[in-house]
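Encoded as structure tokens, the following chain is the form predicted alone, with no partner shown.
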Amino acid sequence: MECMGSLIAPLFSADAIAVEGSVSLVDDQILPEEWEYIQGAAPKRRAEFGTARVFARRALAALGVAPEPLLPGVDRAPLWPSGITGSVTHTSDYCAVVARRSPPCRSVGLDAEEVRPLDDFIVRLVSTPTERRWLSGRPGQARDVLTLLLFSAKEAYYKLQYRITGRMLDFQDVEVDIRLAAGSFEARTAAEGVPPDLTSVTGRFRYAAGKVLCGVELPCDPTRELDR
């Protein structure tokens, strides 16, 4: 079952399109190409990828653009059709896609996370000195969700960034204010080669249904404010 952006649309400008909802087994509804690249995984891992490639038709469909295969390049990442900057995000029971039409939108990037319980070894690899300091003494469920939100942050920023540099970046590139208050983040890294409109990026995100969401979105024109 899919809804129309019921958790993460606010995320996002009012032009983009976003379709979520249950993750399932769709091996009937994927195209030809795409049974070719994933007949031989694992249900799970085909019910991730079906569950994607279904909800990223129908948002493509909403801007207009004929079905297609949507496969995955070298990276795993999606290759979008010409003219289209999407995003695809999945936890164990959930899947959601955006997608907005390039330009106006140079890139986007979305994430989602299942509130869980972490380990401290998890809060020292995602989060800088600076994190910690932010992170340290509050108690432990507020420390995790919130450990989740530095996290859902990180990946956003690394999928909207990733279009446009391809360039992998670890946890401690990227450092993360989170303005709990207004709902949103601004992620900044210094690693070398990412251009400056990418150096500091502001994004938005959710704690609804048990999970954290996080999403991202940078205009082709970057002297352009989004349309909030």
Ligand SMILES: CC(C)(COP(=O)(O)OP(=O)(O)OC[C@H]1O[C@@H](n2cnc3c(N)ncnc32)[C@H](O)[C@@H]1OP(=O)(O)O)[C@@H](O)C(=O)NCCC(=O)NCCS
Second form
Amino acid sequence: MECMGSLIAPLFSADAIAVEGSVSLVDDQILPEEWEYIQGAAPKRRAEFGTARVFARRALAALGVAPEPLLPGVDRAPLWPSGITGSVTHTSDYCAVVARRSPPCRSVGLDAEEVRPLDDFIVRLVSTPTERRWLSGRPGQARDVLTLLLFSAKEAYYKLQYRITGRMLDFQDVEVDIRLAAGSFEARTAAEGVPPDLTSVTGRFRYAAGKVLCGVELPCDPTRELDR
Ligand SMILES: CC(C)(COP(=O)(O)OP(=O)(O)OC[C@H]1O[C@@H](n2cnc3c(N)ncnc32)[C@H](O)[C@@H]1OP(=O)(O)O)[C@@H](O)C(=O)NCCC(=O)NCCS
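After the form predicted alone, can we look at the form predicted together with the named molecule?
Full assembly next; the chain just shown is listed first.
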């Protein structure tokens, strides 16, 4: 059902635990406390929620943490056990979870997007004017992949910052510089109330298996390099 970290592991530090694989209906592995949040949901949603919980428990086990429910908090953000930070993403057929000890990691963000044709309105929704200038002139499929890369980088950054700020951000609040040759990006925001160590965060991306995948990590100690 899953493989360990082949797509997302390169996005994170060496001590991060990455679990990923296909989405499947695993109702029998959803814990009673978790059912409260998912009962009545369609099978597709139960499958993505349940798969994420199964993968999260495998990641936690690898970190020496006994199985426990991974409950959604306010705005769906998962409530990781004390001393752990993690992030979840799913597409229609794929789910991935990353988890790290905290400290040394203050927060992580992970996102995956299936590459697909995009309408112009999505491009305008996701990108700032500066990002649209960077996209302009690129042929159709390249424009779609790069727009999804901007989208995914913003979603990964959003998940990372939410654990710390609890703030809702709009796509226009975050600007992303993609460094294509380096496989990295910088996500920046000037949104009010975002603390200085979150106004510019560097992440990594991959384009693999028909997906764009982005990961970001924030160390507890900003003077320490991430061990990739
Ligand atoms: C939270 C959000 C980013 C999820 O992104 P998505 O691409 O739709 O879905 P993904 O499959 O990648 O991620 C879903 C998982 O993210 C996690 N998640 C949900 N809300 C979260 C939050 N506020 N903070 C951190 N993680 C969150 C959950 O684990 C969820 O899976 P689960 O419900 O099965 O547990 C999105 O739904 C959202 O709320 N966006 C509003 C803010 C935004 O997008 N701003 C623009 C970017 S700055």
